[in-house]
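In structure tokens, the next block holds one chain alone, the form predicted on its own.
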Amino acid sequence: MTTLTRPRFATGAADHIVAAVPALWLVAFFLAPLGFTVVFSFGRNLFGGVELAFTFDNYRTALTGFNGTTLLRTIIFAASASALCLAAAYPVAYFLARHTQRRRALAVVLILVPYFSSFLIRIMALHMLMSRGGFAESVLNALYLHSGPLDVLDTQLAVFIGMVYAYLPIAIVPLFVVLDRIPKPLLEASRDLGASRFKTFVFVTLPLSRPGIATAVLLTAVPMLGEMVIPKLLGGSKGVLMGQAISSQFLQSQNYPLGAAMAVLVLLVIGVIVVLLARLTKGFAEVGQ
């Protein structure tokens, strides 16, 4: 019986073809749009074109006055909403990990099946909760937590609480994969040798789930830095983040390269903080020996 094999040079043309529609997608439609942005980022504003040029007018402009102050507040807003995002999700993961062997499937699907939902009937959603007369007004009076009309929505607490609520979920799912992996040895062996409970978390169980925080943080931060529709349904005036202000500078200004030379500081902000969290992860495979 003899069996027939593929020529070795048809199988390389054929991984090389496979290999080249995604390389060709990211070309086209992340790498030569990045290239524009930077490149225009140094250009001259013809109010609605570009002309090339190499000025760091717009870097200027866009790190100065109003633009500076909103690139600030974003990264206050994304730094300090992520890492409540990562408080209130890693007590939950890590109760999903140790405590629900029967129903964790269950658990899962219910944390998750919100975020599936519309993203703008979410914070929609939100927004009649938070109105006057709304839901949280009558919970808040009924519980004599606070008196009166509730006004919250137009304000900077509203964007920042539509941000916890919205990327919450995704920040439970890759803490509870991590936690979940965590050989269970490792913990009785902690116990075993006179380590406490708590000895126990912070030397064994918070580093090795280093790669879940580092996968929270960057699911919740970076779309953070360039979130537009929360600021803009939640806060109103007073809730302008880049992601708005870039919009503004695109589709109403038509400043085009000051609106893409924020659009590169944004970009250098999501660098830093994946660079940061390489540095967190690194050395992993050291410590769970």
Second form
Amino acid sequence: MTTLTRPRFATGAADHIVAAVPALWLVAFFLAPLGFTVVFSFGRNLFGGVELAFTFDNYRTALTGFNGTTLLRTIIFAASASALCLAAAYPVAYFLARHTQRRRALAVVLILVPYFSSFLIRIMALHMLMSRGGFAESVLNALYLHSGPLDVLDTQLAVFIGMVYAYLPIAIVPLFVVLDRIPKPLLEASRDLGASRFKTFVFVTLPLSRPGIATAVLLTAVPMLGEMVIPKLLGGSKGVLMGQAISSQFLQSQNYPLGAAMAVLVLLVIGVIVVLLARLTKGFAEVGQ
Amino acid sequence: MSALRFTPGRWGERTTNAALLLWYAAAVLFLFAPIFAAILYSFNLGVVNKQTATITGWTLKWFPAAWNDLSLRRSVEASLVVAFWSALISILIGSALGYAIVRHPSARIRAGLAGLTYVLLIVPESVIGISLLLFYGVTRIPLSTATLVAGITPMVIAVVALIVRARVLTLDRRVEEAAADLGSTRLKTLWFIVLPQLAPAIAAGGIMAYTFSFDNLVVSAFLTTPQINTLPVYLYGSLQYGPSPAVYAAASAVFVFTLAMLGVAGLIFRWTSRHTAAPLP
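Please give the corresponding structure for the form predicted in complex with the partner chain, as opposed to the form predicted on its own shown earlier.
Full assembly next; the chain just shown is listed first.
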């Protein structure tokens, strides 16, 4: 749309209702609860209760010792699992964008169907596949890649596999959308000017897919930072990450202020990621566009 | 390009293409393997009513067993009720939000609503879960189906809003202005002009809303009570003490049902988008 001055039609009450109803609902059931978490993170623990205060003690506890290590491990875990997800997703997205024509819808649906089937069922089944005596063991033994019982369950590797598995489809989609939008003539021009296919990829396709990479990182790393189901089911006691640590402060230890402080720290890390990704896509209109 | 000459570039291109196809096939296989495994394991005999990683024999008995398991059935019923209300509320509010993000007269309000939607998508579910637990605890609102539905909706609303927003961006604003010029009130325009054009996006958003609500585990895990136990929470709990293969049978049945619903929805979506006028360029 250009900046032509157009006759403004009367903005009736309808416009305000359409904006106000969602805003009020989200303030009530999203922003207000988050606000409680922030306020409580400065409070004092009374074993099952909270005394409102302004103390940084919870943050000190959350950043030191076992909790600090968990936070650090979660960040490293999310960063590496997200990177691996991206590396695995990129060729898939590239294939979908460049090498499918007639069967494209089907090819995309095949990637999305698993994402729309129950998350828990898939993780449960992954658990069975990786167990001792499960299919992964049989297959690996049959291929002589491994011998004897498979001891991957309840290790950090299992959590890693689970994370990459769960977030692969959602990394593929934004990459596919961006790669699909890169104009073909641009690539032909690069080839005509003498660049090899490889060079065209590195200097034209890759830089132009930056918004897709940013969105893919956002959609994988951020939920990974709060993930609590995969570490619990596949990692056992070895894979405790922030999501699980926070939830256990609420459901087991009943130390609400500490749990709230840990949650706020996770939100701060996410804020940093968003700022960094915004830097990466500087010059593009919008992240995820 | 001469067809007879063997060029290394050509050969390289073929290998790359083959490698890409292979990678795609491997990804699809990887993504589907657990789903097939879940279905396979629901026919496994197991050992003393517990699921085992090794197939101990084939049986069909877990399907009637799952059907007759009262707590399992209650949890499916609870999930259906929660998903219905959550999807309904999310469709209404999410569509309004998606429209307002694009069309609200004030640029500041548009930006604010868009920002809120993006924030909704990046706050981890576990953080939302504990926040709601605190919130309901402090305000002394007893946990019920209603509090669970209200807790699930914000994330689902964001998904619906983004789908509807994408559709609103393709609509020609002049159609709405023409309606206004011809004497239509804003409310009438929304109902008779905008809503029909948004129908396919709202339908698609609604299906996603239902699927996500039905499948929600993390927020639900914090907000369920022994009286309102949804299927994912029930399954999650049963994993602590080694589930029976009946759990897998129920899960597989739900999966096949979801797939059938998505298929029907896809067909409806294709049919309606073919039978409604394409948006003006």
